[in-house]
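First comes one chain, alone, set out as structure tokens in the form predicted on its own.
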Amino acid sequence: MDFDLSEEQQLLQETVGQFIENECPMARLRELFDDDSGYDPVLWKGLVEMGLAGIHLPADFGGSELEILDLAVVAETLGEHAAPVPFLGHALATESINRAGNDEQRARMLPSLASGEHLASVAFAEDGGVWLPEQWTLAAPSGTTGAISGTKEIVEFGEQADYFVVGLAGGRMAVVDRNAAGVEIQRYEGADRTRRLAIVTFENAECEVLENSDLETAGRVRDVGLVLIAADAFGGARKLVDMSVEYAKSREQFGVTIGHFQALKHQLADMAIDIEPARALYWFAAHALDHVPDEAVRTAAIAKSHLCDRYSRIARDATEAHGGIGYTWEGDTQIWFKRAMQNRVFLGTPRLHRDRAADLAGW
């Protein structure tokens, strides 16, 4: 692996982050935090026709066969604008079916969740802050179909999503549709008001077993999860960086700008040095699990636990670097500050990914 993306992986983030930056500049994106969706259908539409909703599948169905890196560069850049959009809960549901479901199904789901015609999340995460394969408690049918009865909490875009992946007990995964009977989706009130969340509730709701689902299968998915949020967190710790720069080079007190002060430019020096080396984090993590299996799984536990802490201590400190108004609404940090508490929490805490780090290391 070279230490740098490629000319072709610069030129899809350049071009993702333009179209956001023209399509959802900062009083949209102020708009959309407000509505009660907290979801721009038109920018995930552009998102879609630029091919990012099938971005990692097979071309036979419609995808563009790229990599995980390449997946993870675009979530940093959707971290990065705060992208209101349904990305994350999308590509984990494909990458689910694409490798736990048996030819049929693959053939049959992907093309359709592909070309963006529908949209799936993922639900995953079970009461007390269960989130991993091997915690999931929802009993699956003997077959590859039948019906699932129990709750779970935390699904991303759970009001807009056409499917939803289970985890089921055991590893298993099945594909719910969110019309079918004994199905009840229920806003939840998190802090990040740019990916809004849901508890999905199954009453003897018809499912479809993935066949091939099994643990492995859903570890793999658990860790390019935990890879697209440690970019999406470097993706945003960098924005709050700059947009605390800006504000010290204009902001002024005592006929000086802010930036004058000692204490405020080593803050900004610090905030700067603790992001900046730990891009490499989640670049070589995206890179195993296409590339070095036997190291995928410990890199992508470090990659998530490791960039969610330090965008929470930039996410503080940023506040801090903006005064009285990093604390309010109005404010514009808050934003990423909420997006930071959410990528803290998603799929497991730090402290829980890094006490799996150092399980697999052996220590």
Contents of the next structure:
Amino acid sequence: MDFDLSEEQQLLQETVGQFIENECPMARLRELFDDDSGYDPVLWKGLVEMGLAGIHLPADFGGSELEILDLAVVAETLGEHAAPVPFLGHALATESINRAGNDEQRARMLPSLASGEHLASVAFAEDGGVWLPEQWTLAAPSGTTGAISGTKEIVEFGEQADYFVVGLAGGRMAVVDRNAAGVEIQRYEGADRTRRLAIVTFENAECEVLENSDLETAGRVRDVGLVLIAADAFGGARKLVDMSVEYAKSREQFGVTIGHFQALKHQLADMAIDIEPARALYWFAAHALDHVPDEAVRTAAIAKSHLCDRYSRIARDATEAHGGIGYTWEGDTQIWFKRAMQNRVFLGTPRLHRDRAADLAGW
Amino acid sequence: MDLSYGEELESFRKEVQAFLADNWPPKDDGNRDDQTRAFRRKATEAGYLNRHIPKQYGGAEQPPDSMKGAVISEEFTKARAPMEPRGIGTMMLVPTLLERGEDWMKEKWVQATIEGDVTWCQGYSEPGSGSDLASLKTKGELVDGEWVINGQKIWTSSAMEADFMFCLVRTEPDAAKHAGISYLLIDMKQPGIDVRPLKQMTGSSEFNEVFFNDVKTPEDWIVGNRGEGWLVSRTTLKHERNGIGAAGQVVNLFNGLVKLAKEKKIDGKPAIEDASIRRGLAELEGYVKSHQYSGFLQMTKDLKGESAGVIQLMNKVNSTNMGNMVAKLAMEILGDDGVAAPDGRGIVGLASGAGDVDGLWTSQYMSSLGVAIAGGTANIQKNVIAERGFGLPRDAAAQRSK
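Take the protein just shown as the form predicted on its own and give its structure as the form predicted together with the partner chain.
Whole complex next, starting from this chain.
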């Protein structure tokens, strides 16, 4: 029994965390938060140089062949720092190509994505809460190449991505070049200013269908995404607890630090009690994707729902613990509060995935 | 990350399974208590129970091994076989005696306690001294080679039946608050002890008030030195940590709830088909699985000799919270049947016994509250998390009283 991160995983987490702390401290994060793009190409380039763009991809294509748990501990660190980088969309797009592309497609597409030369994102969501591969409606071309039409929403860093992996009817997935004719990218102002969104419309846009894509491979991509969001949520929620504890130690009222007051102590303890055990849940969910296939699908759904709800609750409590300053634009907790809002929705709400978990259990 | 138990432990698991297959449940129709006692003795001889207790005092004397402990706990839980009696004597008195008691005390009481021949109650709380335990007032005076004890204890579980009490008593009235207390052992079957049951909201009486009126105990029935009682009461042996086994109980409770949801109906359909119940169960499962896998994590840290950090301080509140959540959802599922009295008797005159289950769940609804209060209320546990876990300052009032 060894249910813990390996030394390499701990080192990976520390290295990524240190790098973000140096490159994107609070002042820089605030700048990007108020900036138009909300994107830090320098920070992303540095992370790419650490190998994060292809961490889970085969070595033949320039990747590091690490596991989903490795991806997830990186996601936790990015969530902790609310890092404004296009990690999630890129990881899911490359996972899609790696899982659903044929050998030729993988060999052609993956190297420039693994090296970070090109950036990819996923265009899965459709209007009305449609996230699941079974629900995708855009008609897939009959051959490998062809054209697609339709609209996808909530595309993370859609304005920056060079390629989109688009979800199509029947769980098919296709790659579209952002510069292809008939692709229109429109900014969508989301609440979370650390991961900007776009609406992408395809009108007879040329695409290349990933040959082996089907409901199963698309489901795998969804599950990886659920786990990465759960990990991000854990990192963010933990950070909010730490921020609140620090605030309780420094802020004075009635002549003492507010950490003396039992009401606040209990609120902070409740927050920690809510989130601390859930680290093990996201670890197991990530581990299961590579090693415990029987439990992977349900656990991913439960982990996503659970962590996103916990993150939302803690984001509210942490903001409240900061008093009036917490409610201002100037306050820092709002950055994570809004990230929690996006995590909750991205790839499907807790309600959606709890319903799936119930169905999968045969309830 | 490696969740396998390895070859050695899997073959150990097979041994445990084979032992259980041969010995539990008992094959004859004898008296259940006798059978349980005989089974426990066999299981101890086989090295599965009472592992940390020396052989001379009736234990198995096995080296600490959390993984073996976990396998035993898993297999015993699965087979619903009895583990060590969960009484306060085995859980608190025996470890204390083994670490701090005189040899004659160990000989006299350890084996008798783990085999259930003598039972104990704990005399800590007093009417004015709950969370502020060190303010207790029950007095012990040494008169002619005997302690003479006067005062009152409260929330004393099983005081009616217990043979002995281990008790915190103020013996050094002039010493500072914490330094004036001694840890005495008291024979409960003597004049001067008056036990009055406290009926709790479930209708049963697990707690009592105990009044001492010139109660006597021999001078040497003291564990540790005079005035060291506070420290002695905090003695804990390094136990095998059964994080996984403990989570097993929560998992069983959750599975019971799912079963209830399949059996009960809401609007004429099985409750489990109701959207809010399904989501409630899935939400609860997030907590249950977190708790379960956190057990793996704590076990791993334990094996490496590392601290699992703040999460170790949270186990009690976590189980408490889950007990509450399970109970609340059970009440949703029960609907109108949630009026059932918690005595498990169900509907009088209904041959089917349909009401029995309802009573068990309404009992769970109430007793989950008892768990939240016993052994330090959840509020006190949260103070501990905030002060010891986060390093926040102690409460101003608590600081003043030190």
